[in-house]
Structure formats: C-alpha cells, structure tokens
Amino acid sequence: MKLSQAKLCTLLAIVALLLFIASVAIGRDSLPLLTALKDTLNGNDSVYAVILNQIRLPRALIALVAGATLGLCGAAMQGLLRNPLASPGLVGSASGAAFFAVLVLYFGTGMVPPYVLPVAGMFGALLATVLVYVLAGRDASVTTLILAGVAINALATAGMSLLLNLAPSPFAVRELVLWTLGDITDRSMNDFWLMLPTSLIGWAMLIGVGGKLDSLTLGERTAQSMGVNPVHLRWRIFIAVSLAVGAAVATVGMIGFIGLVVPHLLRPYVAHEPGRLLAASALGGACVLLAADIGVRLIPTDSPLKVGVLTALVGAPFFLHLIVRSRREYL
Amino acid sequence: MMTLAATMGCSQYRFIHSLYSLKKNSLKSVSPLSGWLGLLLFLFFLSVRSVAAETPQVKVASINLCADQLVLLLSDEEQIRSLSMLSQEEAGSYFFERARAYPVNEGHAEQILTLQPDLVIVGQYSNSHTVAMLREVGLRIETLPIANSIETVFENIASVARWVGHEDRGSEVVEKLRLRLKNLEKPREPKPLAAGYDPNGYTSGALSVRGQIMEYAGFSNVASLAGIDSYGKLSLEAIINLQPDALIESPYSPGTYSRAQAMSQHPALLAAGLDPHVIHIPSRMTVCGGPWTIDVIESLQAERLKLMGG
C-alpha cells in the first residue's frame, strides 16, 4: 500500500486525537461532559470538573506520551539492530525502572510522598543504562550491547522476584505484582509533568536519527562510508530509549507488546524504511495505548483489568497473525 | 472437621440502633396528646432535629475490605456512601449480606469522587496512585493499618469508630471484646501442637492475628518452633519433624480442593505415622480482624477440648 509520509502521519495523528478525546470522554462511570467542561472553563471546582481535569486528562496525556515513547523506541531499536524482534525493553532500562519502583513500593508504601515512585523508577532506568555502558564498554558491538542489556534485565528481574519472595504479607505481594502489570488508573498531572521532560529529551535525541537508520539498512560498512558513525549512533539511540522508556515505565509500569507490534504493523505503509517508520510508529503507539486504556474501562471485569495485560493479550495473537501474513508474502 | 457458626455479629450495635429508634417512637406517640403540649413537643422535636443537623454525620466511603466491615459495624446506615466490591464476597467479608444493601466501588478515584464523601478509609496496601489522587483533590483520607495482633484489631475498631464519629460505640465494642477475651477459659497443659496451614504451606507465627488466636485457644504454634514470627512458609519436612496434632486451615475458596486436607493425607505424613486433625475456619472470619476474631478463639477452644478428649 502506498501512502505518502505526510498523509500517513496526518491520518495517524487524527486517529490519536480522536482516541485522546474518547479517552477523556469515556470512563467506567459516565460523566456529564458538558457540565464538566463548563465548570472547568468557568474555574468552578465542581466534582465533575475535578474528574475531568485531574483524573481523566492526566490519564489520557500519560497514555499518549507513554504509548508514543513505546512505539518510537520500538521502531528505533528494530532499526538499529536490524532485527524485527528487538523491543525497547532490551536495553535494560525498563526493568531497571520497574525494579526501583517495586523497591519503593516494598519499603515505603504510604510513607513516602507520591512523586518518589516515578523519580525512583527513572533513577533505576538511568542506573541500568550506566551499568550497561560499563559492562559493554564504549566501543561495544551491537551483540555485546544486547548481551549487557539482557544481563541487566535478568538482574533487575531477579531483584523483583527477591522482593516478592521476601514480601511481608500477601497484601504486599499483591500490590507489587499488580504494579508490574502496567496501569494508568488514577495517575495525576504531577505524574505527567514528572515524566514529560525525560520523555521529551529521549524523543529529541532521536530527531535526525532516521536517515542514519536508513543508511544502516545497507550494512554497517556502507553506512560508515556514507558518514554514519555506528558507535555514536548506537549510544545515541540506547541513551534516548533508556530515558524515554524509563520515564514511561516509572509512571505506568510494564506495558508489553506495543514497542514490538506497532512498528511491525506500520512497516508496510512506510515502504520498510526505518527512518520513515519512527514518526509513524510513535503516533501508532500512542493510538494503541490510548485505545487499550479505553478498552480496560469498557470491558466489564470484576476486578479492574490492567492495561498491560490487555496489550499483551491482544498483542501476542496479533503478532502471530503478522508473522503468518508475512510468511505468505515471502512465498 | 467443623465449621464455625457465623452467628455472633454486632448484637451490641443492634442494641444501640434499637435504643435510637425507641427514643424517636416514644416522641411520636406522645405528641398528639393535646394542642399545646403537642406543639411544645413538636418544637422540642424540631430543636432536637436542628441540633442533629448542626453536627452532620460523617459520610464515609471505604476502598478496603477490612475497613468495609468495621464501617458496617460502627456507623449508621445513612452514613455509608460506598464500600469496596470485596465487601459483598461471601469468602472474604463477614458482613457480606449486610454489605449488599450498599453501593460498591472498584477503588477508582473517579467513583469515590462522585460520591462526595467526607471521609475515605483506605488500606495500607491500597493503590498508592489512587490514594495520592484522592488526597490531592482534598478529601479526608484515613489509612487502616493491617492488624498484626488482637490488640491492633481493637485499636482499628477504636480508630474507625472515631473517624466515623461514633467513638462511644467503638469503646463499647472493644470493652465487651476485652471482657470476653479475659473470661476465656485459661488453657491447661498440655497444649496440642497446631499449624496454621494456607495453600502452598504458608503459615502464621506468633506476631499475627491468627498466631495469637491459636495461642489464646490453647494451642502451641508449629510456626514458632520452625522459627517463623509473622508469616512464612512451613515445609513438609518441618511438619514431619514437629508432628502437629492439628492443621488449622481457612481457605478462601471453600468447597474446592482443600490443601490442608490433602496435606494431612500426604504419603510422607502417613508414612511417618502422622494424621493431623484438620480444623476448618471460614475465611471470612480470618481475612480481617473484628469482633468475630474472638468467636474464632472460642470455637478453636471447643475444638481443642474435642481433640484432647478424643
């Protein structure tokens, strides 16, 4: 299918905008939207206005930013590693963030101010990245980098398991496990403002990476001859992904499959060019997370469904479908 | 195997409620005596009403199962705006039937906010994002600690009573419960050895409500011998080594496969010549602490006598 980059991005942006509005409008309980909007504009602090501004708006904003981060970073990682199975979790920062967040939940429930959790998560993401850097060394090859990332992932996961194992009561276990499932319920504007700068820095570092990723598809040597410094590019993408994904995971927990599936989904529409995929994938990721987060509010389950569970449940079969379809295309 | 009768609830509260309704009824029945007297009484009644209106009742919402039950125990019907979904579950909630009369919430900030309660009671492990959000929009939040001892159960009853504006009720319940605890028959030696047994071998030690229940009922706890203070895992080997006379289970999904029953029939235990007596307590009486905790002690005492006799 042929679509110009501008058309594709506009289309995705419109879908994302519609989903964003839907996300603000739809809740588990209905909200008189007009009244809420009027109260907000008049500066009237009614219950409806508070629900709109302080509960639904941050939720939709966080879904937008976190989804875009996951889609963008997934596309960047797949482009850099030239491997369709690469996902943003590979650099270790996601599990580093999750480990530190769980650590805060384990030791400080109810005793620390609420912003400590995302800040600790981001610190964990940075620490994991620094460890990967130290382990792999400055001039590391892609393989070494991945191996270091996998090792850090394993270490952080082991740490989380240890905390679960030592948890003081079944209630603590439940809270720790539920946090790791990924959820955007009841996040506040403060959470959004905390995640935004780090996410934006990550995104900004990926601006202009597209052309280099396109050259990289011709092979590392050829890319080098075209003026791309592979080591430099590698670190640039790794650090960008660490920052952005770390911020997302610290705020919403582990949300799987968006970073893996969305680039796959959109690749045919950008003529398989990794450079063009970046922006499209960011918008696509935002759409998918917004839609999934609307889904968890609409699906009537007894205990509230976590958005990370929904993305994995829908994502895995969808991924299989993509594989089957691509097999048919290659035959 | 026995089942504890879920009878004793909050009879003391029905008593208080009946006192209130008595007062109102007597006023109503006297008022039509004669014109002036009637008017006077009417004015008096009005003034009583306006005094009541000056100190409005705290409207309360709870998003924690244990808080739900204490709220049901200690507040007036019209105070309760919402309880957690779990409050209506037969397996976990002692007052599950009474809870069905109230709206329930899934613990989302949005739901709680639309109810406009004066007070939200949350648990120590309630979703921290939700709690932070509710606090941020200016609701009064109180956190109910997890009860690790019968003393904390009493403290929790007193706290909830104070929060919902019925401190007197709280102290009355606690006083009665203390009296019942004091009047328990002093357990005589020898104390049979028992283990609390939850799925996958989890057990409760001396620093937990269930551990203290066992102590009060005159059992000695295997967990203490195995070095478990509050909550931990009891291995099959430890059970064989320590040879408990009884396993006390309280499975959350009754009627399904009982782990303690299966454990008591484990080939290794049978080979070791052990056949522990399995005591079953409904989980709605062990998930949270409350006045029913004392009922559990009393029936475990009876169970102990049965065990010693047989």
Given for the second form:
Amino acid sequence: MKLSQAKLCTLLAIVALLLFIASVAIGRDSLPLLTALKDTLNGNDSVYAVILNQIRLPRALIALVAGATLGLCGAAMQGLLRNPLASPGLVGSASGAAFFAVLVLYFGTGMVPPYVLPVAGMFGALLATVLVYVLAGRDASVTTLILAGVAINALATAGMSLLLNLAPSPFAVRELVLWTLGDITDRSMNDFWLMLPTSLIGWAMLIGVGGKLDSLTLGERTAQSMGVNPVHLRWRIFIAVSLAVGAAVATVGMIGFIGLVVPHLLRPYVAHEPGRLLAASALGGACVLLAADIGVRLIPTDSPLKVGVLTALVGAPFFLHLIVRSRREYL
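The block above covers the form predicted together with the partner chain; next, return the form predicted on its own.
Chain only, nothing else included.
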C-alpha cells in the first residue's frame, strides 16, 4: 500500500499530537489538563500547574524529540548502508554517549550540576564519531565504517562493564544499570533545552539527503554519475546521527529498537523509497516513544517500568517476526 508523503506525514503528525496531549494528561494519577493550563496562564502555582510544567510537559517534549531522532536516524542509516538491519547506534555514537554519561554517574553522583550528564553524553558521541573517522579513514568504504563502528561500540560497552564491576556500592551499580535501561522520568525542562539544539543541528544536516539516498539505491557508481559524492554523503549522515542520537542517549539513556522497527513498519507505505521514509520515520518514532512512555505509567508494577525495557520487550519479538516474514518472502 502506497500513500503520498503528505498524507502519511499528516496522519502521523495527528497521531503524534494526540499522543503528546495524552502523555501530558495521562499518568498513574490523572491530571485535569484544562485546569492546569488555566492555572499556568494565570500565574497560579497550583499543584496541577506544577505537575504540568515540571513533570508532564518536559517528559512529553523529551519523548517527542528523542523518539523523532531515533526514528529519523534509523531511516537515514538504513538508507545510507542499504541495509534494513542498520541502526542509529551503528556508528558508535549511542555507546559513546552512554559511556561518558556513565562516567559522570560513576565519579560525580550528587556532586555535579544536572546539565553535566547530557553534555558529557554529547561529547562522548562526538568523540566516538571522531574515533570511527580516524580508524576508518576519510575515504573508507561502508564495510570499513561499519567495522570501525562495531569496534568503538565494543570498546565503549567494555568500559561500561568495567565501571559496573568496579562500582563502590550496590546502590551505585543500581543507578548505573537503571540509567542504561532508558528512562524519561525525573527529567526537567533544562534537560529538554540542553538536548534540543544538538538534536536540531543533527536534523538540519539530514535535510536534503533524501534524493541522494534514493540515487544511492542504484549503486555508488550510478549515484556518482548523478552528481552524488558518496564519501561526503556518508560522513554528513554519520556526523548528523552522532549529534542527534548522542543528545537523545545522553538525556534518556539507551532506548533500543525504535530506530530499527519504525522504518520497517513505514517502508511499505512509501514504496521502499529511502528519501520519503525520513520524515515519516521521524514522526513514527515520536509516536512510538510517546506511546511507550504512556504505557510504562499505566502498567501496574511495584517499581516503575523503564521505557527502554518496554520498547525492547515489544520491539524485539516484533522485529524477529519481520525477519521471519521477510525470509519467507524470499523463499
């Protein structure tokens, strides 16, 4: 089934808007949204206004932007590598961001300002990208880039494992582990404003790459004959993904499968065209993370369920189903 890009994006935008409103209004305790908005506009610091402005609204905004980043970057990586199994973390940015954020948690718990954690994560993402560039070289092939990204991922994961092993107390271990599971609770507007600029820079760098990704599906040589510079395109997308995903991971932790599953779900509706998939995947990723964040609030558990755990529980079996179905189609 093929939909026009305008119709598909409009539909997804409406769903994202409804989920955003639901995310603000729904929780373990319901929030009278109109009353909270009225109190906020009147400058009345009521309980409802405080819950809206300091808890619900930052959480919904971060889920919206982080989900859009994961979906967009997943589609960009899959289009660039021409591989539906590619993910946003393939270039090492996610693991680099996570490692530096864990470093801050390990050495500075309770002693550093709140903004240091996301800043450290973004720095880690950029450093991981630089290391991939140094390892692979400027004119590296796609295979070499993937191998360099896998090596940096393995190095960052080993570093996180070492920190967990050397953690001074069970409480420190618990805090480190819970952060790596992916979570949007206890986030403030300061976290959102720290994440937003780097995310927007990454998004802006992906503007205009859709047509080039479409050309790349015909092969690198054909794309070059059409005026596309594969090396320039490759690094443009890698740096954009590192900036945007690094900001998201530094803010919400490791949230998997959105960048993998969302492009898979939407690809048939855009006739498998990588360029048309970018905007749709951004909106779809926002919808999925907003829905998952609503889900963790409504699922009755003794301790709050982490949103990264829910996306993995739902995303992994669904992705396996997609793989099996695709395999049957080729048999």
